[in-house]
Amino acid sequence: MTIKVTKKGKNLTVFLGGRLDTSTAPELEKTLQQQLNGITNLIFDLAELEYISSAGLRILLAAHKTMLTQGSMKVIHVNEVVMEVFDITGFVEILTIE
């Protein structure tokens, strides 16, 4: 998986690439453990995103909740795969899809 962090004041976005699973979902929960403080905007550009597994949708959903209190998140760039396991879980009804 391909991790890019871009952060300009307190937005934050991250571009993920490749599959989020099981193997993938801790670098990605480390990252953002160590990006989220002061951050008000965060955005996940999915882009080249092939897969997410329920790791990753905790991972989404965790950094969700932490931005409840925060400030902002959305998720960008979402293809037909992924946006049909947002879909069937429910995260359509959760997270702000653009």
Contents of the next structure:
Amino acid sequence: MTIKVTKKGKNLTVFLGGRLDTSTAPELEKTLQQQLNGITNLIFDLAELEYISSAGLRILLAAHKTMLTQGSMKVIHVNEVVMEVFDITGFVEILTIE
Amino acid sequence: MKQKKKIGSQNGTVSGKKRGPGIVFKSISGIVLLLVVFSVIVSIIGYNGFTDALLTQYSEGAFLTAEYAAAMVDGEKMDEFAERGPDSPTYQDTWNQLDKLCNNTGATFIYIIRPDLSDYRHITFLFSTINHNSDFTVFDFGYVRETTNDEYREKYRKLYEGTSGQELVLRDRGYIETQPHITAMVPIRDQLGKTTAILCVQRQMDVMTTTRKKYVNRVITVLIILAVLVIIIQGFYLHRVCLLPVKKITSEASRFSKENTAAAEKLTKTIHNRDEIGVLAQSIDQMEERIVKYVDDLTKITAEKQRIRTELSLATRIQADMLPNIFPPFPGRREFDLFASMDPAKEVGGDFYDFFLIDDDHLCLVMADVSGKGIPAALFMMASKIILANFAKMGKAPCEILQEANHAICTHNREDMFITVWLGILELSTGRLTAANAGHEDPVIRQPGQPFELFKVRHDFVLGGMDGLRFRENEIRLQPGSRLFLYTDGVPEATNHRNELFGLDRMVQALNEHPDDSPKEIMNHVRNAVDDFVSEAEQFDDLTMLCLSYNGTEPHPGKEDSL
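What would the structure be for the form predicted together with its partner chain, given that what you showed me was the form predicted on its own?
Next comes the full complex, and the chain you just saw is listed first.
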């Protein structure tokens, strides 16, 4: 699991790579807790993400809820595997995916 | 060395080897040995120095006496004395003078002799006086005796031939007939300087030998006293400073290695050394403290782990008991047969299935998966299961059930947990299956005469994620002889050691191998296919499956039900 974060003012982009599952999700959760304060525009770049489990979805959902109150959130570069998970779980209905 | 034995008997052997001498014995015996060597060297040097000094003194005294005596004797008269002896008019005078000299100078023996000049083998006594305190006897005039040895002969010759003015014979070692003595010899000469006789002054060296003996005795006595002192002081010191602390440390270390318990008294409380022993004692104290604490912690952790394990195994049973698990579940109902299983990856899981009759004609089926695994997922699963069942039993439609349940779950969900649910209600009289899907895997359905196929519909969002969502419903009519297979993502996402996923294709293929088998058999096929695929790899996710066969209200022609 790799997490890269770039912050420009109130814009935060999070690049995720590898597997986001039960064992790696806490790391992302911690990163977001530290970085999300004051952010109005959050982007998740999932180009390198190979797998996402329900634990990973939970983190995206929490971020989505946080951003509902303080700005907007977008998920970009979603590959086929991850998109399938978003489809099955209905996350496509909730998230802004580009 | 008492201490050494004591330790030896306490511990017997050290790492299988017999114990050697203790450190105190080694260190003291080393010092004593050095002391002995040192004393021997000092004795030899002293003995020799002593001997030299005394000899010089003796010989100087003897020569002085000899010179003095020789001056008193008239060298011209020697022939006359030899011929006439005591009859010579001055013989007695000369003898008296010599006797006086002998008794006043500490000489033992003063005598004048003439050796036979051919080979000096015999000497003839002309005069002979003795110290009255000695137990010698005088040799009478004219007494002839054999020369004692070659040394005397050689020296007599030198004195007679005039090559030497004085000679000294020292007899203090080897075989001697009398006490050790020194003999100073000077020639008596006539006016022409020719030697006419030899005057000898003999002095006993008894004083020298006794003094020398005393000296050696004193050295030996001092050595013994020193050795005893060294043994006592060094022994006492080593015993106190070294051996006692070391003994304490060894016995404590040996006790600790057997008992592994804290010491009644710390070593540093009694050992105050500021040397290596002190450091050792301190280290052992610290080591024991840490090990004891570590063992304590470990015991606590183990006990705690045991407690958690017990609770978890209880939780596993409670969770398993929460799910309907008696098959066949409705032995009286011939319209359907179903089988289900839940196999958590950890002791407890977040997957669950559920089924129950809402009324006589409606069977509710639930397949759900809580995000995450383990205890948090299990707790969330229990609540969700009850909420879903409660709303379902109120006779609501699937979409309403999910909507209400979503609201109920969202109200008390600060941890952002969510749950994917497929919920369907089967009208047993008609085979009409109404279902709603909140983010769950698509069911696999097989209509009679056709293979198992994924029944894809558009999914709504998971439950617990967002409040106030609306859910859609879908409907399909199951023909008698149909099969419905529900599962959680643990099945398609079962992973082998090459990190490959089992996948939906393999799952559907496994279902289609024996599509007409009973639900239980069909599930066994899938389970075996998953196990074969995963092989050695660890089960990563919960595996939950449910299979239903719908038989219709009348027995399906050409197909015997296993009920």
